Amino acid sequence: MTSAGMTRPILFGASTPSGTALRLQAQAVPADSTPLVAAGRRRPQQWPDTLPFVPCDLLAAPGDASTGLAQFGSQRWISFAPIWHLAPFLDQWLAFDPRHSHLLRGVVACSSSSVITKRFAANRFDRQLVQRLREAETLVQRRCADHGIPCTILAPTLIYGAAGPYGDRNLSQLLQLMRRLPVLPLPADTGLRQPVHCHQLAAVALHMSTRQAEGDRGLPAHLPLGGDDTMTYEQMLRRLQAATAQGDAARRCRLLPLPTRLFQLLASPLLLRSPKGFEAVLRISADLAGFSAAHGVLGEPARPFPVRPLAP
């Protein structure tokens, strides 16, 4: 097997909660490991001066970025950037110089479970999102296969939590909603959820990348990923409330279950104003769980929801 320290980890999407979490985890490994490199349009907030940063715009032709990335020699890419940005850049980067395929020793790219959960969506926005995700995943996997590069696509479900200055825009928005409303109506039948913390997602991505560098060829090509707890949507909200500080306004919000058909009837005006929003309301009653649990992938004890830190 090849030592993971012989390949330089290149991080795309460092200015995200999971990207920051991965940096913190990578810095915690033994000092003889290869330092992480951030690649992006601008230097991430709080990126240490001791770690390299290379300017790289995924939306631009890979000319200057080609030289910037190639200087690090043998490398493995870990990406939390939008996969529809990474895919064409990877395609062009491999075509730009034949030597690049020999430098790149592995790719771990973050996609979304929406490619699974929204594939039967009725609204155009979600259908287009699914198509964009699927096409990007296919391009990444195809180009990696063409060049014999190990590749794993992570498809996480509901990502939450905070790392450094970055926080999620999922459960944090629900907390903000509960802080503003005295009562929050819900359908009586709420579906299952399996939220994954940004630190858990980062740990899985780093784990997969390290195993690629060590020569493990038994990794999954596509891994739908969730957290360690499965609960109903209502239980998720109640646990979020309980996790806030004493006196937090979110604790005063009353969750009010309504008969499911009545709840959907009350939400029906959204169908005219925002078909996407209406479908999101309907999904409260859908089961969006059953993914591989992060702790199982990592071989660690399960971490009950919610994992901290939470976004404010």
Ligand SMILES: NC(=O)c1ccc[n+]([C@@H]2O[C@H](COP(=O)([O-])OP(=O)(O)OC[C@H]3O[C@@H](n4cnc5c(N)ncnc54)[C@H](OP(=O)(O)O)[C@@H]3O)[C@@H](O)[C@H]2O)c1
The other form holds:
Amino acid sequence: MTSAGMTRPILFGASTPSGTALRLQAQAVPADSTPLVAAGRRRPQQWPDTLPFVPCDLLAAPGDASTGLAQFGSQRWISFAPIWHLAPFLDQWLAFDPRHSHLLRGVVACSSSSVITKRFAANRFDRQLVQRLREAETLVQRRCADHGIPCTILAPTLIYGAAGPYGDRNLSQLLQLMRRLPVLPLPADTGLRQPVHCHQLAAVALHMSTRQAEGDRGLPAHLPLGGDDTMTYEQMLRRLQAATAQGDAARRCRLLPLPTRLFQLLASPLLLRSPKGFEAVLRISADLAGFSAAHGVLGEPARPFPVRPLAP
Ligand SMILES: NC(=O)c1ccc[n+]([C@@H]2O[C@H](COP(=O)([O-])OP(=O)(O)OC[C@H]3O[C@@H](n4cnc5c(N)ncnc54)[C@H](OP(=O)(O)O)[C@@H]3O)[C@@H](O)[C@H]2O)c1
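Moving from the form predicted on its own to the form predicted in complex with the ligand:
Below, the chain from earlier opens the complete complex, with every other chain and molecule after it.
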């Protein structure tokens, strides 16, 4: 058994596309013979009977969860749960019992690239999100540093795709919109996007966690992460359409580029109802790309967008 195989991987956010993708990948690696444990508020759909599930609400005091998690001994945490829930839980769990810091051998926690891309947002909702993300990242990093626990924070951009019964609610919603509308207006200038498939995010998280457990101390503390392909928002929609089955209603939707200022003017009434929504419309023209590509981190060939499977 490898040294990575001796620490128990504990997975938070197992009931997400990325969590399920990680479970499927971990099960496919026979060398890592220590079975994954899911920790969450409810048993994830299709979680195999052969793998443990431990009830754990990150918002509850860590009393019961302490016993639940500590029973697995030496462990490494991988989280796809909201980092602002994980951070205070980790803080309290480490404070709850001095033995915990000896049990925990590594943390890979998912945050979001919004911490970078929404930093200068004009609306309060997005600014508060950035503050919440940043405070949570800092708390996770500080506590891990205090206790000598290796820690990597992944900050992925737009996550898409499906794994098991779970699918994204980003690109799948755009596909649904294209299925409903005969015409979809867009600004002529659409910004760059670098969407990352949930299987790629899971592979990077698993890779980082395994390397932490093997004693690699050269891992990044904070890794903004994207997929292998960068394209404009409009190209992303066109490639999504082309990836659907022949006869899919999304293929019939005509993408209609409008002069960017006219598009933004037409969307401007939204400013009164939802400044956050209006800023999201403006962001269609912003470049949200330039993150580390998943294939580069993994040392694998690049995978063109869209990677399958897609959420319906
Ligand atoms: N979606 C995106 O495009 C995007 C982009 C950038 C970053 N991210 C980050 O990537 C990760 C995955 O995103 P996602 O959209 O798939 O999932 P999400 O909706 O952000 O998180 C849902 C997961 O968190 C768990 N969770 C929530 N509250 C919990 C609590 N109190 N105690 C225990 N577990 C709790 C849920 O488990 P149960 O409900 O089963 O307990 C579920 O597995 C998250 O960290 C998210 O912030 C997402």
